[in-house]
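A single chain, nothing else alongside it, follows as structure tokens in the form predicted alone.
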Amino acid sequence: MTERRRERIDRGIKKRSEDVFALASWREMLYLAGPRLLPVALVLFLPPLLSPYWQKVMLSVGVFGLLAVSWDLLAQAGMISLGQALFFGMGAYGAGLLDRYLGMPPFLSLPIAAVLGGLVSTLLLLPVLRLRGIYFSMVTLILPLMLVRVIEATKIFGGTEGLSGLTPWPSVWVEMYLILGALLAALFGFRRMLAADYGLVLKGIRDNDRSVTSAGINIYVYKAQALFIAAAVGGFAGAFMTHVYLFVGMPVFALDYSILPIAAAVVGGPGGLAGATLGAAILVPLSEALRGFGGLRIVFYGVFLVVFIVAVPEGIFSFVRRKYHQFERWVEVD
């Protein structure tokens, strides 16, 4: 009996365009921009197909998106965080005492509380930058659960009861387009910015970092400006949702915050930051198709991600891209 094997093929147009030749037709100028395009048509033309729940759950999707692309930016310099929680809550309350006690707009605290909740989350992890691995990860899980019990037991910033009645946004579709806008605008300038010399030395740090700093880089300098965009995001993600809840409290720094970034990450594959924002724009809806089930919701949910994880191993953004690039057949082995 002849035995035969897979075999992988790139197609074509892919081995052409990652050449120095150029494309032939507009067939294959949409092969190369169509992926890229796709998101960028989803969130201008789906959000007003929605029912106003399935709207608001887009918003968790662009929340948790951001959430989990600044987990993978953080991944790409070596870092690994179980606290994206910090983050959305630094920016959280940052909204919130902004505009409580500033009486600031919520386009104008935004930012603000953003930048500030990226700058005092790098400045409590600045001390533990050179631990490595589980370490620095454990730190990161135990900061928002410490911050949580200090504005409990010293009732600072609204205490227990936290603060409501702040300023919302201008209207559904201001919420809607403003987070999805962030969520695009984070995935193809950082991608950019890890194909540059700069993403470069993130990876370098992450693979050697002894190599890197014999090179006379100072990799600490470099994690901590990875470390303020990554926290800069998360807390943009936080400010965000403090306009839209109306409310900040000890709840923004639940574990949700840090645990389904890091599903969405793995689902959809590390390493590019679009698999975790494929990752978010799944496991976001699946979790809320499944709130039905009631208590068998997190028996479902855990299935699920087992067979995701298991089934394709690589992530589902790798799995798809490479069907997308390559064609298989069967070929006889001598």
The other form holds:
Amino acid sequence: MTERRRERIDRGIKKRSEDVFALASWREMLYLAGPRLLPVALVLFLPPLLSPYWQKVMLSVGVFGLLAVSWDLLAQAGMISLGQALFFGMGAYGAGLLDRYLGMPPFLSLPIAAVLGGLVSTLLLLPVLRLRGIYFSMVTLILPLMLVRVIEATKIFGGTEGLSGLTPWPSVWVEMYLILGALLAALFGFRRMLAADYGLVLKGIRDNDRSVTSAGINIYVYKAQALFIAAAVGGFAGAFMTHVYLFVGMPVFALDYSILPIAAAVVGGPGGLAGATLGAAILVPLSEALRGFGGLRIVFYGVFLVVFIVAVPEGIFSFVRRKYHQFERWVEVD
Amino acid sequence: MDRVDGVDPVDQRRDDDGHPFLRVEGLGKRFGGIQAVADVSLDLARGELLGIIGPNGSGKTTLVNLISGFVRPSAGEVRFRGRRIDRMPPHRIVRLGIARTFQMVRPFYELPAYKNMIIPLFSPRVRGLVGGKYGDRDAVALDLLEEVGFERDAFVAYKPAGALPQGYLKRLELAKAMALEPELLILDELFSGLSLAEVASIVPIIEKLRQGGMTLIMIEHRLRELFRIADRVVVLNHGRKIADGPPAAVMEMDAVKSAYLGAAAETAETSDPETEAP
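Switch from the form predicted alone to the form predicted in complex with the partner chain and print that structure.
All chains and molecules follow, beginning with the one already shown.
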């Protein structure tokens, strides 16, 4: 009896476009550039076609996309964060405080709050950098929940009321292209960084930190740097949202900002940041589209999550990429 | 090993000011209730090949972890060329010139063998010498792999590390340590899990390193192969040093025999109980 198994073969065009000769043909250049140009084109041309409501959803995609990229970046260095809300909240409160007490314009408070938020988050997590695996994760989960109670109890930064009446962005289009541009910059920039030697050291720390240490490399310096970069990206998203809501308060430390980025990265396929971005671009609109179900919305949302994870465990991005590069055929084996 | 143009970093700092190359004094480590290493002292001269042997659980790997800084000693001190290193973090010790291999090799399986060399070549100790350019660095990686026996013609270095047999993984581990241009190279059971033929093909690499003036510490269970190349052997048992001397002399000592062969040797040979291991 003969059995059949699926054979996967690289497409000819993939092989052809792997070297410099790809430049000789439009088809091969398009094959290479297409997947990279598609998100850029979507970001440029999609927003004006949407209704104001779905434009707001696009903003959310940008924010959660950044948080998911930040999560994936940390995961690459072996740090599984359950507390993206910490980074988000730090940036959000940073921007709120700079606006309220120093009267800073949004375009100034955004980068400063991102960097400051990144620094404070890194300093808070510095003592537990030596912890690995779930122990590190638990601390990241707890910190934002603790900070909420600190703000509530000490009534600092507006306490439970928060800070409201903050400065808005000049226009909805500035808002839109700022966050989506930042998402694309983070996606392509950090993908490049991960592909370079620096990224290899980060992945080396994840896979075998002793081996990296025995190359004379201080793994804690690299972990702290990765933490700062990821926290600043998350902080950027938070600071941006502060100037959209014109308000900052305790909800910025909410669990949503921790969990949804992880779901996005897992559904999209962790590893290369593209999956995380794609995941956010699917899950955020999906969550909005399900609003018609009212109280059952979360149930249907959960069902979709489970279906994605069970049907495409490698992640949607990895699945699509495989289909793009390879074709499959059934072959008979003895 | 003059792959790099310019000054050899080792030659620049050859002056030892009369300090011993490596001096371990009264070194001890206690893990909870277990005394893994107790009061071990030893000196190592530049250019020497020291073998460390002992039964399973005698503290050999812990001793290496103590010297290379991966474990903090609970007693005693380690001096490398006069400088105390026992309180230093491991990456600083590597930068001083002590490289080591691990018993369990865990390369980046999905990367080609020569790409596995990137992290050691990225080390602050050699980064400036190798240069950041991909072409240069990959060439250095391939040269090193050829030195440890990756046949260049067969493109073994381009295969993913996960597809390589154990013998090549051990060579890769050796090449990663050699990439750091160390002054002292510590090899933790390099021969374990290898066939006789594979060991025989690695021995000349080690001999070549010695001819280049490398100082080595080798932990081994493969005594026959070790004794052929070692100048001196230290025997550990229950974390204590029970013998230190040339290989042939050490194996004749009763304490060593009983440590290796256990009670069976004691009753069979009925050697003088006064000289038994503590």
